[in-house]
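First comes one chain, alone, set out as structure tokens in the form predicted alone.
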Amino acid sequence: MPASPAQTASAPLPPGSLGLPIIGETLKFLNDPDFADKRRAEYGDIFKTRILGRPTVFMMGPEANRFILSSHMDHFSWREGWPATFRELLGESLFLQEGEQHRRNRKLLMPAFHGRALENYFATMVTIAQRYLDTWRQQETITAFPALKQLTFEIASTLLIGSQPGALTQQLSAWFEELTNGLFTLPLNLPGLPYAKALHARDRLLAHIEQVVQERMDHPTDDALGLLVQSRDENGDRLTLEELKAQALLMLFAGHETTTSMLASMLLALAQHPAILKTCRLEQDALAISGKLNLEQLKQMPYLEQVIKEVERMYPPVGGGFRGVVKPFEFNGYHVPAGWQALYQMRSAQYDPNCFPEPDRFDPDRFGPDRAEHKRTEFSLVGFGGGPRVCLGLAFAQMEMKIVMALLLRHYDWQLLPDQDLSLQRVPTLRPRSGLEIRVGARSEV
């Protein structure tokens, strides 16, 4: 038999264990939140395992992030890396596209998330956020994670596909919940199981999106989907109906899942650190003197921006990223064959004391101009990815988070309710297991 690439390579395979046949260490990976940290302590910044049916290499730290996201990204495939459930549920969207197809479609989507379009979204974001915050104050106690998810989904569905508040938006949100629950489950399409429900929800979402796309083709609008329908590439070609459906589904998914997680983490962290909360309020109160929240004020919130970065560092919404290895490579003296799966983990760099001293301390000042710890080591902060494929919706998400938090800080107080489980569940996105139960009131009422 011919020698395999691993046998002919001069460097050894990474240390580690492939575990049991086929299943490998999948159950440990899914059930132990410290799976990667334990093996990193034993083997170092690169180790092998077998998860989700494939031999896998974990690559940890900022150099690994740079290697995968930038300097050697041609050795990796997004499509071949993510589990089959992602490919089936999220379809042929930008998330899984490669090469020229990805560059072309990313360029077509770009205008909907930057510049004038972003400015046009501001008033709608403020209106929706203010309505939700007023409702929470009237309710007095809420479970913040699902409440925030409703808020971010309404913003995403209104601005990205032009949905109107009401029963339909609530139904779309429920379908997205079912779709998301299927991403990290066994792909068994049997009645009543989570994956079957996720596929059914996907089909209903795509049917709705197709109807909206047809309406945008007949009557162009200024929401993101309307802009995307009108967008043309260098050859004058537009996205096809199937391409538009897939991209719209991705925009809705990416446009609220991770933002919800970060906002919930921000509420938790600020409630636990009253001195930092006070500094946030002082910044907002100083801005409020000049009038209601506006676009210009969003550019004058350096401390809130530091808080958002610290939340991104300490509470990354997703743990990392999967890639398929399409070209063999060496890293740190070890050989990784083509056909394997690679996984980079955000926490490994973002909690590295060489990058961020006292990494377990919530300290927004580490991102201030005097310290700027994230600039010391490239690719040490990758909550939104990095390199050429950094998150397309980054500016959209940051504007939304700043609006929600600015309104909260100016006009409302919140406190954590006692006797709840604040330990963090990491799948499908990071969240407190309790859902984060809080009491909300007008300033000085709580």
Second form
Amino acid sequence: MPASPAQTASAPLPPGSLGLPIIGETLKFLNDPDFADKRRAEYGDIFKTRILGRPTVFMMGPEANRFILSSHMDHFSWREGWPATFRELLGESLFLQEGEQHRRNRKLLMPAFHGRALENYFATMVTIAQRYLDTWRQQETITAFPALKQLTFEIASTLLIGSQPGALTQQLSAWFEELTNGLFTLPLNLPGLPYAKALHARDRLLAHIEQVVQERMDHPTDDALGLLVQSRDENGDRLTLEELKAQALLMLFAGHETTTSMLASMLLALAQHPAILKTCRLEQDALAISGKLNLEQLKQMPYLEQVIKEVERMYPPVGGGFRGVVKPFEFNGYHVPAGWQALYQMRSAQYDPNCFPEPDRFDPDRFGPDRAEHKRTEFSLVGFGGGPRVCLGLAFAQMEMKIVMALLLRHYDWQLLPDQDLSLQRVPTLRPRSGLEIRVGARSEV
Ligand code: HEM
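Could I have the structure of this protein in the form predicted together with protoporphyrin IX containing FE (HEM), to go alongside the form predicted alone above?
Okay, now the whole complex, with that chain kicking things off.
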């Protein structure tokens, strides 16, 4: 069990191997998808290694999630945890901030992602999703991951910074692709290398965002950036231009890549489970009797919500969260010194049979009211993180996913094309290696 910092001095360091000097076990970590599971089987819920140049503890399971995300979060730093590439490419945004600065900024950003603002986003999300789905139907085949990414990026850029569809939005999306590719590479700023391209893309994006921020400052609108420009903290202060630029860049980045991953996984899982697909359709058909998709209907989709949770559990877009250890602590009888890096992993609880029996089975009923397996153990389902720093865009993402899926289920069929590599690649976000090749048609079954 966790213990207070005062007890830590005499406890041993966690078991495990630091591997080679400097490089440690980085290559095994990057190349072996079972890296953590193997070590957990050997050492238990906490073990040490050295990755990305730093001594690191992996902390596995729901108790570890609670420790990092909630009960002992003041022992951890986000800024010191994420790799240098994240710090440089995503700038001074909420993702890296802590303490009072984080609290103040999260509060300022929150209204743009909840309540009335969210309701106002509904019609735009529907219009954009409908247009994309119609286009897909007219194509012979599509690769779902990049196609979904265009869709989610258009929703994010329209609602967050008020972009109009067209060449500029496509350009912004291409820059984001380059920025994302730079997050998981060596930070070498040499011409032609991915990191140099990522830095260039970041600068272009920031230049564009600055222009939009200036426009919003002169003429406030009701997109998320318009709301941010107007919001004031307890002292009546607004976010500065530099703060607004960094936060807007983060929102755009966080606002589409992960949602794309979950939507692609949902298309895959439903195509592979026809009985579950049928139950989803029945729920939608019953709602459609009362007319076209509307906000009220969106609140009456318990089965689709269960499917979304099951996709979050089995296919978490983000594999884990890095933290820097800023205060030493003890966990499960082991001492972890300040200066180390800590990592929690979504799969460690989400595939734990003690939390979710038969974890390899895609079974949305596990989240139904009678079983509610996620409520039996706190911090067992953490696809959106958890605790006070749970994903800020959770409600935004869920609304978007429900809209896209409700429209697809009501009006379209989709089939997986044969002979494609459906094994999963985990970085930068989870996806089938093939990108998920599908054929979309008008719905035939009534
Ligand atoms: C399916 C979609 C999404 C998934 C799976 C997801 C996942 C996550 C996770 C796991 C974290 C916590 C990371 C950690 O603990 O280290 C997080 C944080 C965050 N997410 Fe999301 N996210 C999604 C969509 C969004 C959207 C749509 C937005 C904004 C428009 C967003 C904005 C953020 C922000 C700002 C944070 C940092 C919050 C803070 O530190 O206070 N996310 N997200």
